[in-house]
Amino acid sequence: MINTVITVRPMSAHTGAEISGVDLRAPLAEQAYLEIRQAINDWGVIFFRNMALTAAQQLAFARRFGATEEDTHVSNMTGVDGLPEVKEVVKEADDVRNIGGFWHMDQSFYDLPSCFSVLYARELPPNGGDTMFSHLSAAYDSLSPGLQATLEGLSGVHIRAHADSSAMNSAASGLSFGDYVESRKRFAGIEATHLIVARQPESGRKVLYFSPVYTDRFDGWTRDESLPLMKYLTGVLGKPEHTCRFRWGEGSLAMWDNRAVVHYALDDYVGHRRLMHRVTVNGPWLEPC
């Protein structure tokens, strides 16, 4: 598709791009839609700066891309403006935990994932604060024929409650035993189990659907079988010719498919507050190879 509508930036050679040429304010015209998908298709994740938006005007311009959730279930975030869909994702200055730091894509844990996040800036740090992404398809295809071919033929098991253990997740080492207590018992028996290998039912791309956190172990083998492979995975994930990093700016918006994408909360802006507003999409999810 040749854009006619909207200016695409590409920010690395695999992962996200800059749109520009279209206020967010305003109902998205057909055009203006069917390019901002086909960005999103081919790069992952894509980000609009100087966005002046509304809570409500952040939820018309998600809601364009599929039906939009109200509750995430197992989430503390509040809704905002009396819009449930929006939710809150806060780092107050004091907190030592950083919610979202590892590599991860939201709610792999369900049998039916959500299908796009959209993350606007309404409070930044002075300094830090970025986000990373991750293309899972730019992963898949650095893969050796072998290890994609082992990887089709397997599972894996996604945990929620692995969030909130510092065992599994360095991230959550702020949180006190108290809370992880409570967390183990709130989130028991929610996991689900996805193919490793799939395609992106609207690219057609193969994804290396794996969540550094949340995957426990490849389903049929035991925690510390998978544990080497799964960190071979981990690495590829994290090289820097798979990512881009994204700096937050005033009116920041970012939308990512979470069925194609990684991200990674940077957490270095101690002694600051960072709030931004999360709209969660559905949407049709990944196919067998």
Given for the second form:
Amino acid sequence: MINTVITVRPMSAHTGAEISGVDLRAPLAEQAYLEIRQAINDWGVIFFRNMALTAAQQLAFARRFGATEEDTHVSNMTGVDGLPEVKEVVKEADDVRNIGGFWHMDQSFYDLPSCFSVLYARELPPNGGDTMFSHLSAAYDSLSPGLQATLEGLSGVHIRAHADSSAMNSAASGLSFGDYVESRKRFAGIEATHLIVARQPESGRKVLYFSPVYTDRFDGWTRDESLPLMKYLTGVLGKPEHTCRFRWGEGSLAMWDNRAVVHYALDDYVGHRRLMHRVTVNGPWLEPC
Ligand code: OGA
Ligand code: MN
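Cool, the form predicted on its own is there; where's the form predicted together with N-oxalylglycine?
Below is the entire complex, every chain and molecule, led by the chain shown above.
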């Protein structure tokens, strides 16, 4: 597609692009919508700067891409401006816990996870608090044909309780082991099984649908058996060449495809507050290859 409305500036070889030329406060005209949709299919995550959006405008933009969700499982996020689909993602100056502080895709512990997430920056620390993204097709494409073939038969079991985990499922930094055990009890049974290798229906590309946080094990394998291969895949997702890193500014908005990228909220701004508004959107899910 030749873009006639937006300008797309890729941030790396595979992952992320900055978009300009469109004002997200107004309803999106059809051509702008199509070009934005193409950009997210090409890059997995797109970024807009200096948007000055209200929560209602953010919600209206997100709704253009599908039905927005009301996440009732995340107790620390309340709706903004009376809009239950606009959630606060906040880290207070004295909080030690960081939401989203390892590679993950949103809500993968449901049978139908969020398709898109739309995150808007409200209050930022003076420096730090960047978000990283890694493309799941770049990860898959980098594997040997032998490992690709091995993974194609596998599914991963994704577990809600691991939202309070850090990499490879130990308690997240700032969370006591006792609280982690409590969380595992509270969210027991909220889990879903997803193919490890699947096809993103819009780009047609294969993805490595794996998260070092939410994926507990390969379906039908023990956790001990799963860990060595999962650790290897964690390194593949984190390979710098597969990633991009976004430095937020006031009024920045990111929109990512949870079928195509994992993301990671950096925890490097101790003593400062950071406040984001998040909306998630349903959509057609990954398909078998
Ligand atoms: C999220 C998330 C990342 C961030 O909202 O799902 O992981 O940088 N946020 O706040
Ligand atoms: Mn997230």
